[in-house]
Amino acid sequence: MTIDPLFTERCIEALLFAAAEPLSVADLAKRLPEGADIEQGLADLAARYAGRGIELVQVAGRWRYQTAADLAFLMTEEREEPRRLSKAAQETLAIIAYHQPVTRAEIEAVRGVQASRGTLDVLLELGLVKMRGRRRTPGRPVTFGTTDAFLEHYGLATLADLPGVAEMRAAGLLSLDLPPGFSVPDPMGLRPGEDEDPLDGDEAPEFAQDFLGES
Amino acid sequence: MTIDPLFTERCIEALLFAAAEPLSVADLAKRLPEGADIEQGLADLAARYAGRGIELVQVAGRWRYQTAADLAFLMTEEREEPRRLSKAAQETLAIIAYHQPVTRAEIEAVRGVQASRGTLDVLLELGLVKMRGRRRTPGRPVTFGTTDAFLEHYGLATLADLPGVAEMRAAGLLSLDLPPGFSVPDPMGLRPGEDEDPLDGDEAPEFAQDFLGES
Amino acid sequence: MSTGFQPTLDFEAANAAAEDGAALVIDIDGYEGPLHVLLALARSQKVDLLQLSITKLAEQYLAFVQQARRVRFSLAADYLVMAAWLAYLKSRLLLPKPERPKAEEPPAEEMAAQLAFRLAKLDVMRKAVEALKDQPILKRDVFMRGDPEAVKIVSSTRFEGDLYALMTAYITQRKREHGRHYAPRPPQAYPLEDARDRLRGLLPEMADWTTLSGVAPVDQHEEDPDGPSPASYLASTLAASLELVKEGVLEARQMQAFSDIYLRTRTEPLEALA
């Protein structure tokens, strides 16, 4: 038995509408008739509601409608009061989404400044930061990552959709291991590259220390 | 000055689908631009959702969306609550977690208050606490244990991965007042056969106790 | 967005100030460490940072520090070190190069580019920060349904749930039983002292015999929990009888194991009986 494509598309369009939160492909196979194309009734409502008061997009994996983001002003009454992050604490949130999986002494040396007690802590009390696991290099490091909350408040999908990701990753800037020889004394005594493994192995750390070993 | 009709039926449309509650013309008056012709535009809009998989009605002389009546099948499925863990039940999860193998008593003990059947019921249903072994204590309580599925919803590659007192301190979860020799369990330092047996086969001591104290 | 120094909005009259060494309006607070100053004072260059003279601004940067200490004596100790560090490398740099470099020591231009890099690697991370904030920010330039209607369809797998949380449930518990003391509070017993004064005070009136349950204090347990037990009542006063009798002013008697005790003033003197 084929599945109409329009009747696939009003039961997602219905579906995603009644819901009190996002919801994922596997969320909508549950409810429609088995067979049903979702993907492609995802991909048909999307095209429909371009450029309308509400489109439907994707976050963190999952599916929602949204007011389009033109028409905020209209939205005075619905605004919540958000809360404020210091900048501290947004720029510590910008290197753990960048940098992820890190740790807190990497967070530090990027900053250049030790982490206040409170910027981490609101970080995860807000949900949009959790700890991921722990990084195999001795100390065994707790790394912190960004939580699906996270991609949801910025309305991303996936953290490949971090705005400028590709090209900072392209012009080195997030990798965590500095170039082989680093050696800047860091008033903070922090020397990122000198105790860490590189996160995703893709500079050898055994290179950086047959160069210390050289010279 | 004009409005376009587009834009009004644009604003409408968010209007509507963001508001609490149903909306009168006057209150989308209120909040559009002057001169918008808000009757057209609702006419627009519902005669654009017509027949799609939700439509806009008007319900004591205010306007809403609502899912389309005969997708109503969609929305009377099962409702399966979401999994939220109790207090209680997260709290003797952490317990569990720490100080494995741990028996029922240890956890009241830590508690301080009993653990009501279901808390651990709960965890046991969840798959996120398992049954270990036997204490060779008198009596020889069942130990409970984490499982597999603990360490993947918590992202933790193995138990020896849990935070331990240097990240509670750094979350500024341990305060300076805690008494002298507070310390957090290894969990990994007790191996099942060390001062506990393995359960036999399919032997769950809970229900025959349970029905001891029922007769 | 606080008041202080913003070279990327106000190029211009940055640069000037920079040229004359008053590059910046001295706020301590709105930086919060060298990196951060340094950073503020190479975007001023306006150079790409990679590229960026390390000696023109380690000189900005001291100026910085000197101009800074005037307004606030207790600069943080992690900026002079940076100052230190940076009057070194610039010595450095600037002197010729010996023929053979020491060992342990990387060439000044290598640590000039590695402080380039990690300048570069911040202005990065600011630049994200902004990049973030024009995001269509939940609640802020997009809204979700108002009312959703009833169904809630939510995995019954997914569950609440983090490491946080977990820590901080456990740390809660741990330190409530810490804050648990068991304090047993000693029974209260009815004092000797008070049986026997009591029991001298009711000598007149025991002229007949009575029983040991009726001359004990009847139970107070009602107004006051914490007093002595019944028990204790009848203890005591059954060992201030015996006292008296021992002094010769009470009778006692009891016809058989575990019977009734009574009581009775003694009326003949004791010598009599002996």
Given for the second form:
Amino acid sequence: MTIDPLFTERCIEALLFAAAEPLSVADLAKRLPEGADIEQGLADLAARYAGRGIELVQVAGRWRYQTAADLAFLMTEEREEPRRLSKAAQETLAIIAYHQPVTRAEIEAVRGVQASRGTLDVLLELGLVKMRGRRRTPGRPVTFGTTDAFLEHYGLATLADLPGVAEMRAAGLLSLDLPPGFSVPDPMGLRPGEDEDPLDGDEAPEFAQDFLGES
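Form predicted together with a further copy of the same chain done; form predicted alone now:
Nothing else is written out below except the one chain.
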């Protein structure tokens, strides 16, 4: 059965406007009639909204409407200011993003200082990072990696869109003396690595609140 392309566009448009969070192609397929060309409908809608006040964008493999970047200044007074990350949290987040999967000890090796539990806890609480698995080394340390929420927050389609390592080093967020074995992740980097095992289902992060006092 052939579905009218314009009807498919309108259905996708309605679903995305009503959705509380970005939708994947699979999410849309559950709602649209069988035979609807969702990929083409998304491409047509993206082209239709290009250059408008609202644009259709793909973030972390999902689709959403958002205000055009050059018009963000219009929303300044109406947006709630997000919690600011401390310098330690920003550095830790950058290390995790570029070196995942990474353990607490490896984060400390890159930063050159002991990693505060509160710094990792606030990143976990905000949903920017997650515990990925356990390294197959003595002590079975937990490994950390970024989440889809990290990609959404920074407007990245995949990890491949992260700024270059040189830019991050220039900003002081990456050490010039990195431990061996670290490399910039690829878009599939959120899967367990060869030297780690997935966490058990009942292993969940416990949040401390000492980050509130961090400078």
